[in-house]
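Given as structure tokens, the chain that follows is alone and in the form predicted on its own.
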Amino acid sequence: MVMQGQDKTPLLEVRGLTKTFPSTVALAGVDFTLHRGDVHVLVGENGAGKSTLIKVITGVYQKDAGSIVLDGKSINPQSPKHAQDLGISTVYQEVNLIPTLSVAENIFLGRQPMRFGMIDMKTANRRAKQLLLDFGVDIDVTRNLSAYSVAIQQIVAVVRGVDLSAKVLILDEPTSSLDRPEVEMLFSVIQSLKQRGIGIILITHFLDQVYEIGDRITVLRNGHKVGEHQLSELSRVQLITEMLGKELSHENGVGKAKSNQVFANPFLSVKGFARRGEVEPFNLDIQPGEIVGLAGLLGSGRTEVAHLIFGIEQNDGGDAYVNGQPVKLSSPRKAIQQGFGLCPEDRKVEGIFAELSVRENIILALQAKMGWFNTLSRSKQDALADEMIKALSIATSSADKPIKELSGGNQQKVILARWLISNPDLLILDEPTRGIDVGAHAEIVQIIKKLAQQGKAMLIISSELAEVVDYSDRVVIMRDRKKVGELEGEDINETTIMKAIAAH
């Protein structure tokens, strides 16, 4: 909480501004507001506008409209040094460092205390001890950086951008790659931070480390500001509402009516997956025929589980068992060979080879099964692919066209297809209908239907409440890395979602 006599005059005052790329407005007349010793955070869904917003306000972006004013004064920041320079230091996810520099060259970086005309390390190693034990970190400073944890990593660029700015400091996710104690070590140092008076901008996406840290949130959707509120003030429920879009109707809501299908053993079950700084120990089980939505809301986790199911990430503990037989799930090869099939979130640059032919993608996977020594015959590509552009209405000239001259959905079709011929038994399907039109994403639902109803066990992630209400038999929610929950049968609605990924 804000310390008591904290001077509350705004520090920080961003208003009316906007900014706009070719064909999209991503900053609409925001305002925002910083006052001193304060941890204002700062959170939205994926094109929310909050990396826009403090790229303007660091001088990567140049504002189109609005003011910008800095201790009563009225500034312009023309580069990321121009905004260190006024007092505003950012310390981003990635650290920004010289890992082979030790601590202390690191916090004086471009900065040395000079003797002589030579730098003199011995001052600069005093200084940094110093400012480290004032904040509570006892370590060796000549070290380098790569012997300590990303936690103390993170500590030292928050330590160096205080050094270098000491009015306000944007930390974007620091969190998201660490565990709770070094969660708890980093927030020790934001705390006195604040005692100093500096106002802090928090970026972050973990609901519970909001409310912990926390004292003001502003809430943006799609370039606008929605919301800004006192954190004792506002409700996570009230909270969740804003960050999507969606009012929560006083009733429970419509809930799905309850399958008449009835599931054999599970073909997919996982206990104490885990992998750390990403997801904890969680267990699920897929049966076949069975559609599972995987909900939550930006950065709860989501798509590190599709990735450590599909071997992209390598578990850190638990097991996995396909059919009742124990699996070692060590890489995308082995899931495939298990039955498995992946389309990620971003097609551009995870799903879709940009410059190969419409048939040429659709082949791949299925190639890849068979092994490269078995080649496919051109004739047996051609069939295939034929057959896959009428199965699933992919409007394509030819199976020849480069498939970054498709549309987002035909894109997208193309990957479904890629999986479809390989004839998968799991299918985890992530952000299947993001970006695509309207006519697409209907056709993508009715896709997912029809292969559950073949005996497709089926593992979807998305944004889109009604959606996941719509095909899911079974939701499980996933809350800052964890598992919080699962819904199923009639109890499955956007309220219940929604309380679900709110609930404390």
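Residue numbers count along the first chain shown, from 1. Take the two forms, superpose them, and find the largest set of C-alpha atoms that agree within 1.5 Å; that set is the rigid core. Small disclaimer: the values here were computed from a predicted structure and weren't measured. First, how it differs from the form predicted in complex with its partner chain.
- Once you line up the core between these two forms, the Cα of Q209 stays within less than 2 Å of where it was.
- Once both forms are fitted on their core, a CA shift of 2 Å or more is seen for G318 between these two forms.
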Second form
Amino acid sequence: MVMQGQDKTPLLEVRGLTKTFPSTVALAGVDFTLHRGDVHVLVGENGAGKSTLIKVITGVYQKDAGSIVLDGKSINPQSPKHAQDLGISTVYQEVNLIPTLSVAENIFLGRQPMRFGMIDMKTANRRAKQLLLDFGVDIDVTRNLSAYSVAIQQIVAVVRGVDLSAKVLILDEPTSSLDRPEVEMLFSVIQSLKQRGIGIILITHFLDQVYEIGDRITVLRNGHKVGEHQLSELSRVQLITEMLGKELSHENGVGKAKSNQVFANPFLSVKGFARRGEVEPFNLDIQPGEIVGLAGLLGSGRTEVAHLIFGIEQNDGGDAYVNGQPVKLSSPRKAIQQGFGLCPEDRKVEGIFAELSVRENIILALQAKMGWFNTLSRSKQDALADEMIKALSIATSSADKPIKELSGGNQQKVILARWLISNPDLLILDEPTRGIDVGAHAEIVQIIKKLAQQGKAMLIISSELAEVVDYSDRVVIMRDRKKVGELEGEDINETTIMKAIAAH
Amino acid sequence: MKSRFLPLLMTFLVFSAMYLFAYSQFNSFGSMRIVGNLLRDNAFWGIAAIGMTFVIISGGIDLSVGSVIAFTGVFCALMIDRNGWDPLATFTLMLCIGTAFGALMGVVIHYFKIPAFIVTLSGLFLARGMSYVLSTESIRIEHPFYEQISDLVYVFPDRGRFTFAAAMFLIVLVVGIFLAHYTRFGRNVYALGGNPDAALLLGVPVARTTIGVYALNSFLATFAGIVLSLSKQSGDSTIAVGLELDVISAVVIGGTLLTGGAGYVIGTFIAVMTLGTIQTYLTLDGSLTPWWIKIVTGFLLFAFVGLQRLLGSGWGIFGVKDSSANVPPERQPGIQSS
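Now that we've seen the form predicted on its own, could you pull up the form predicted in complex with its partner chain?
Below is the entire complex, every chain and molecule, led by the chain shown above.
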């Protein structure tokens, strides 16, 4: 029963899907069509609506409007279990199986073969072995799942999904933690699923893999579908312009004026910095007073670079020099001692102490740097907090207000203030303008420029190309966990950045 | 030999070592008399420990078992002796009450998302308080049924006695093993303890399983209370104070992972017999105070938790944290990629 992608009736047809949350429209009339035996890649940057689309299809969320038709029948999945029963299975990036049960038990959990009212593990083991062999994977199915690599665990999850008579298999970033040989193993499993006529929806951030395994691609942006293509007819540059929502200008555009600063010796210099499976070796110099933008798509390794430099993750290759002296950046504490500061990407999770006041949030890092016995006097704390609230025009009625009551933009300023009072030489900002309103956005950009003028070295990660172009003296471009280029001065504009991301 | 059996093997080795040592000191450990007594004396808390094994495998804890046992004893004594109820009818009612009590705790734990530790701690106070309310003094039960049960004994050639309580212990053991390994309920309990989020996505009926586990445990605690009532022929609200801690110790020494997901009912049985052997040895020896049992239990507990830690984190053989044992730390969720 081999069906080909040419089969005219689609396997899954989503029409006009709309999903609204109290504050945002996550999906606005999105269409999506999946054919039998096709690998259909779903891409989009943060907030594009990919995960909402998947969650509606798999019954995690209920749709507000639109239709989902599976195999000619209209469906309305109420829960992941219901979607599974209808024939839609999902394999997540973090394997959702039970590490302490055997491989066979994981495949048959909840539907174990029974004999005389007892679970028949012999049969379960035999069938599990056979199912895996069908995909060319020969392992001992009676061992605990945790004894195997993530790739095998994902294949076990795929096998379970397919054996539940899946028609549609959704793979949500399955390769993001796999080595190359493991990716190949997974891809060969995907190939044999295609042979069986199963439709596969693949979410991935790796452009190379998109082209390697995908048949069709749908691009989402801000809850809208912006394009659907046969991958063989889509160039990389086209894909990236669609994802980022920018037009390529034909004349290379007017670059920014070369900044007239004369750079001294680099403040920070890293050579061959790398971490296996995270970031491939890269070199980076940052001068005092220089703003270096870090551009690339979601998942390209930007945050990983920041984490390596700040010592959140340890490098397993390369060297770092601060003012020409070799240093070990083995922990955030060491990095802070070198005069680094980092404002993380997800300020709600990593950045703010929601219950503490604005003042306490500002004082925190400085106090930590001074040690807990050398406490700041209250009047000193107040003075510092007030100074920062004024300098960054943080909109708060009082320094004692809990920070959770502030708007996103003002929270971001508080985090900036926290690092500024400890007067760092290098400030790393990860998506400093995400999720804040337009006015605050412009203010933050101004603060960034001002800080550079004061002689601070700045490393800034941002998905907003216009913003990166605006403030960067230099732009480092990342793709698929690799530094693939560097642009400087007049060469920096949106088109050159997108071309650099797309080049291969 | 699969590595996941390693903790079980350790449990068995500890038991063998203890028993052989005891045998070398007192030849009577070779007789059915000691074996029969071991089963009889440890039956009631052994039954409770088997229930607790399920709770801990599911990733939970139940602190109420000692109180439930005491309440059961007082309730049975009051109904049978003071109110003249039929013992079997009393037991049936008491088992229903106990099961409902456990199910209720399960409901609160699951639906209100309150930690099992807190919920069952209130269960502990509630059941203990109720038994004091029923009676502050020990009530003696005199009923022909109780006499019949205590006469229900198989006598071995060496005058070792295989009692009703011992038989109940072994039956619960066999049913427990069957339940754990050969039913979907049992496997769901393991799945729940192994990774609750995944269990939900894999279609495990999480609510039903959680409630079922606490209901089962309270059912067995009640049953343990009945077995104790039959052998003591009395009900006493001050009995079994802190017993839940002995029970939890036995489960851990039996090789069950405190974080859930892995463990064996048979391991708990062996651990109960190990602690029973030490107790009997100390009694026979007479020169050491019986409180040494606490010290030995402490050491064993420490050793087994250490072993679990080692297996779970270092060698990647056993445990829950194992998805991380294979995955380098940078692949852990939590740190978002840009």
